[in-house]
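Just one chain follows, in the form predicted alone, and it is written as structure tokens.
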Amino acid sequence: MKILESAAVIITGIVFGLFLLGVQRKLVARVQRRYGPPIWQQFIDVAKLFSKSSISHGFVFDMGVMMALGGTIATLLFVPIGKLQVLSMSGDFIVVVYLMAVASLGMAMSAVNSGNPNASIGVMRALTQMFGYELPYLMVMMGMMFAYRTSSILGMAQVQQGGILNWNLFRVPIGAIVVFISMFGISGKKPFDTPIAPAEIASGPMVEYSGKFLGSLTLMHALVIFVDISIFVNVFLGGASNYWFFLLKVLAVFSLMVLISSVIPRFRVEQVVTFSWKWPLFFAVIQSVILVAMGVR
């Protein structure tokens, strides 16, 4: 049962995270007022990737696409998808951040390897960036698991239960937004795409790679969006019992990301760090001495 599971959780992402993918390059045409590809292009273009060459930079090279998209696979079997989970422990939340930092420095390893100065400024730029949205994201976190006594991302979506205003997005509301915009950095969407940044650096940690290694980390793209929004939709949305209404949920936040993304522009280098440590930073504190001195409310 437990390798069906397995198998039925990484499906679930790997489909609905190019779906997703997919979403994206349709509402961006529309609001650039384009008709825009199919939402299905994106399964097209992985398989071609995977039918094509590759060029390889060495053992390092390799091994660093491996280390990326397994850690990422091996953080999805943390993540409750409805009812659906099939790694389930105490402390599942920390192993979620700690797979997550895995799988990023596996891609930066692989990428610095490539030889391509250009990935090398991406990856300083990914890791720079970094510093700045996590901090906020990890102490909003941190309260929410002080102020409900468990690190398990299940346990907080059970304790919602009982109707839309249990949820912590009403609750918890400065540490839902102080998440959702640090969402965006995870994600890699604007304004926090400083390390792709095509028209400056060629997409910086992505120019090296083709074939079946650009497919493999096209498919650890898709699992991280869809790991980073299941997180969201766990701890500030009451998950959901069902499976598809789950996705529903996912969908949804989705959207709204891509519709933000879609009409700010990129933040300069220098603005990452000073934006996140300035405001997400501020209120991320606020929110954590209320959990801590009231709790949930």
The other form holds:
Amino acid sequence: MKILESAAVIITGIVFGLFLLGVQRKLVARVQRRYGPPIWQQFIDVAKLFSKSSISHGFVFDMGVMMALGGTIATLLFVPIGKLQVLSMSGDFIVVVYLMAVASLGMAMSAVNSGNPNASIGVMRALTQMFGYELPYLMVMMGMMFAYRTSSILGMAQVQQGGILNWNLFRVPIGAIVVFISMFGISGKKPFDTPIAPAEIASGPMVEYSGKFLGSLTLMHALVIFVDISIFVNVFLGGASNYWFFLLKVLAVFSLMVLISSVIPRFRVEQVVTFSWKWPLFFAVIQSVILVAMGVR
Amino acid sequence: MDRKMSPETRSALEKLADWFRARSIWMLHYCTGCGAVELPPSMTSRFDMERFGIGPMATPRQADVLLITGYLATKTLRRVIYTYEQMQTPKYVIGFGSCTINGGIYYDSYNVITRLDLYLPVDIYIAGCMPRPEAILTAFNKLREMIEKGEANGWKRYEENKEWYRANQLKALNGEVYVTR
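Having seen the form predicted alone, the form predicted in complex with its partner chain:
The next block holds the full complex; its first chain is the one shown before.
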């Protein structure tokens, strides 16, 4: 039974994640008044990538890609999708944060092993940027864990039951905005896409990936986006009792992110950290103080 | 050199793969020639290449199509060969503008190659100086048909006739293709 559930969750993550990336390309095209590629374009791209030949740059290069993809799939199993959750325990939110880091470290290790200087610069930028957005994100989340006395994602979703006004989006509004901004960093969206800057450093860490490797990393990217937004939906938008309703909420949040990111330019790498530690961190501290001192109403 | 197309020997899996490859063409532009100026209008709002699944890529490892946009001096020919050999199969080459066909206005220049097909296997040429975005899109749609039918096999030709291509390259590059210095 657990195996079937895991398969369902992984297939949902991959298919819906790739669908989200297709929606992103279509939406950006419509914002730029273009017709845009078909919405299933991302599936065609991944299938093509797996059909091409690919070049490896050593054992660590291969293993890092597997570690990145495996780490993300492991993260996905902890995330409740509607009522579907494969692994759950108290404290699974902390496990999720830890496993997401494993995925980025796997990719960093693998990219640096390729020996391309552009990849090293990209990895350095990605890790610098992580300092920026992880701190406000974790500060808000820790404050909420303290206020609700629970550190499981499902528990966090369950305390918001009973009407839209019980959602954390309205109970913890400043924190919701901070986490929403940090999500742009986690999923590498426009103001925070310094690591993969195609015009500057030739797509950064991805520079030496070809064929199967690039396909695996595209799958990983789709899964990271899905996991990231699923956590937001569970923690701030009250989760969902229904599988389809949950996916609809994920789609709505993602579309909002794409519309915002399609009209703003990219930060320079030091601007990312300056911005994140100035505004999101400031509001995260305020929100945490409110949460710790007054609790949640 | 044998320019005949290889007979239909694709397996069902190859045919399926070619169907996907035809619908997702990632291009790498080699933009030392003036043809590069016609690419931004083809990619942006007015002509919108992306509706056919065609998009720009940053590195040769990720790309499927190498666009040679204009004339090639012998110095840049070396870099183009490096770039082409870094790309992963199946890979295609598009010769862009009349400079790649017969030298164009550089037909009598002392250090510009006049016929790209002698050095790299060109799958499709776009004539014009410079070709308009409509011509570029027509060429890409033609390439898409060729890939789907399995006719765009320049990369196989390159592997089969490597000595012939290498000899031509050496002649143009004064004796060595790879410079380690």
